[in-house]
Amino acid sequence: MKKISVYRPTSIEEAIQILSLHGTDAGVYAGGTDLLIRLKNRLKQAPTFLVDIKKIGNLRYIKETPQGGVQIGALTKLAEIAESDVLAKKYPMLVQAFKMISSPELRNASTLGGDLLQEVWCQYLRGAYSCWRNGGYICYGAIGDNSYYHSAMGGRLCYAVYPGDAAPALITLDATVKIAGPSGIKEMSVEQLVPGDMMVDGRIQSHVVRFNEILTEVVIPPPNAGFRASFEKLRPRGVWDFAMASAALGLQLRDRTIEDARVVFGGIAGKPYRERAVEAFLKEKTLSADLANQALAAALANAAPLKYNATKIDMAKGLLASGLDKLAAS
């Protein structure tokens, strides 16, 4: 395993100072389920200095806001979110999604912030191939086995898919995040947080958090009357595996008329893929048993599958149909 040094700050301000001191050689350590594997495999982007933020006491909570929404600290365990009575009452789709993340053991260790900001899970990157993300000049997934971990919606430097399940579900709920940095707190939507592969501080990453910033909180707005949502996921095994495809669907209804819609696919692109064409199609439609077949015609028209992963598009469309059918029947 790569040799490391560990800092244990007791405040966000102290953690940011340490991150600023060491630049891109430092990284935040919380649950560690993703980070430790990168260290073990000696990946180029694995940090040398770990800033362990677990002792920062005000980053692990689930609490209601005065307006009726919910704030969730970035160090909150995935298991705590999956088992929360408050979230189950206000956002049952979110709890459903978190119960499908990984295994019970890993949910007890992994944090919300870690799931949102995790590295992609490409077998070539994890196998320490000299790919774009690991300091090389080629995406092996684009030319090799791309049946599972790679984008069916095109790519640029890297074709690995964004693996997280939390982000698609949270985007459907119009959630926002808070990020602490040297200049204070900035806020953005979860969709803006994970825009897909881009260069940040000289590194390819799926999110926009800089080397000296820390994700501190997720804020979900109050649920509206008439809002219904579903989360569907396909994976080879019932636990641990990442999604071959997933679909988070949210509909704002007036009686049976769809006033607004959110459709976000996971597991098929380098980011949570928001399907705005389907959202536009669904608006002002009546939620009915035959709506799913009509919506599929507008779904994923821009798909650009690689040699072995066209089936991901069929899976994603099937999950969209399943989600709409369930909401129509409820």
Given for the second form:
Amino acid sequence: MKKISVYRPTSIEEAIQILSLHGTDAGVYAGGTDLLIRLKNRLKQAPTFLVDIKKIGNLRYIKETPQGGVQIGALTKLAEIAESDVLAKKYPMLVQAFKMISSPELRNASTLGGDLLQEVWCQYLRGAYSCWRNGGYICYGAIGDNSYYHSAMGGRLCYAVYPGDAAPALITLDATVKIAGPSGIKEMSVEQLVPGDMMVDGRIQSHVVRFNEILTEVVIPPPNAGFRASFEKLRPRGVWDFAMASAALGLQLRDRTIEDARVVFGGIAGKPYRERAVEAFLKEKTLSADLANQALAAALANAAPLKYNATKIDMAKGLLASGLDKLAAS
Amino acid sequence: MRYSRRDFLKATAGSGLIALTTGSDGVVAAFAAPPVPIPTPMTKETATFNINGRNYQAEYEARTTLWEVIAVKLGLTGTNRSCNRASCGACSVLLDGTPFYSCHTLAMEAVGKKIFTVEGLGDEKNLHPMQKIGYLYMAADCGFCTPGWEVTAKGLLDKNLNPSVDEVKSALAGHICRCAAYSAIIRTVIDTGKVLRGEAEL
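Which structure goes with the form predicted together with its partner chain, now that we have seen the form predicted on its own?
Starting with the chain above, the whole complex follows.
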């Protein structure tokens, strides 16, 4: 593993000061499940200075807001979210999605903030090929084996898919995040947080958090009456693997009529792919067994699969259909 | 009173570092960081590890993983490391009763926690019921993944002595057995629960 030095700040201000001092040589270390692989494979973008934010006391919590929503600290373990009674009562779909992330041991280690801001899991990047993200000038996924974790919806430089499952589920719930930086606290939606491959601070990354900023909190608005959601995921191994395709679905119902819809696909594009065509199609429709077939015709019309991954589009459409069928049957 | 250029520079330096940052929206915000001394980072330290109830002293680097401390530095070689990439589960240990991959946990995370490895389960003179039943059912074929799933199954049985097949499957989902002894492993865990509950005799 790469040689590292670890800082253990006790406040967010101190952590931001250390991050500002070292620039992109420093990185935030919380659960470490993603970071340690980058260090073990000695990637260019693996930091030399780790800032262990676990000593900062007030970042690990799940609490209800007075309005009825939920605030989740960024250091909350995925297992704690998957087993939370509060979340299971308010947002059953979120708990269902978190139970499908990774394996039990990794859910005990990894944190919510880390899942949202994780690096892509392209085999070329993780194998320390010198690709765009690793300091090179080529995307091996676009020309090589791209059957598993590469974008089927086109790309700019990097064709790796955004691997997380937390982000699609949270976008469906209209969640927002809080980011602490040197100039104060920023708020943005989860959709704005992960806009796909971006050049930030001279590095290509999937999120917009800068080198001296720390994601501190995820805020989920209160659930409306009549809101139904489902989360579907398909992966090569039934556990541990990242989604080849996932579909998070949220419908705001009045009786059986759909007032508002959220359709977010994960694992098929460089960002959680919100399919607004299907959302517009579903509006004012009545939830019925036949609706899934009609929705499929509107879904993913601008797909641009690479040589080996056209099947991801079929998977995503199938997951959308099974999600809609489940919601129609319930 | 006269101000010289030197006095001005001194005063600026004394008031703390002026850091310039560019927000992602393009706004340049200037602020004076409080003159707090930044501590030196940890690269190497010595700490006490509580493994199976015994305390061990070990010196480790910041990059040392928990498996390297347990098996290489302290010589408790029961815990196997296979993939070193948090995929296979052979290196699992319990930290305060919760399973973790020890190849993918930095050693500093385990300081101050109770570590449980397969050596705490039993030895050849005094086998744990799970090890006896696993031996009868041939749940260990080559035996390389065995320390990992036994430790995770112990963590499950400590919380739930009567797990269903699905609960065992989801608890042991993070383990790969290349000999594919999965059905025997699941039967072992369920029957160990029966023995520990006192419903069956060995």
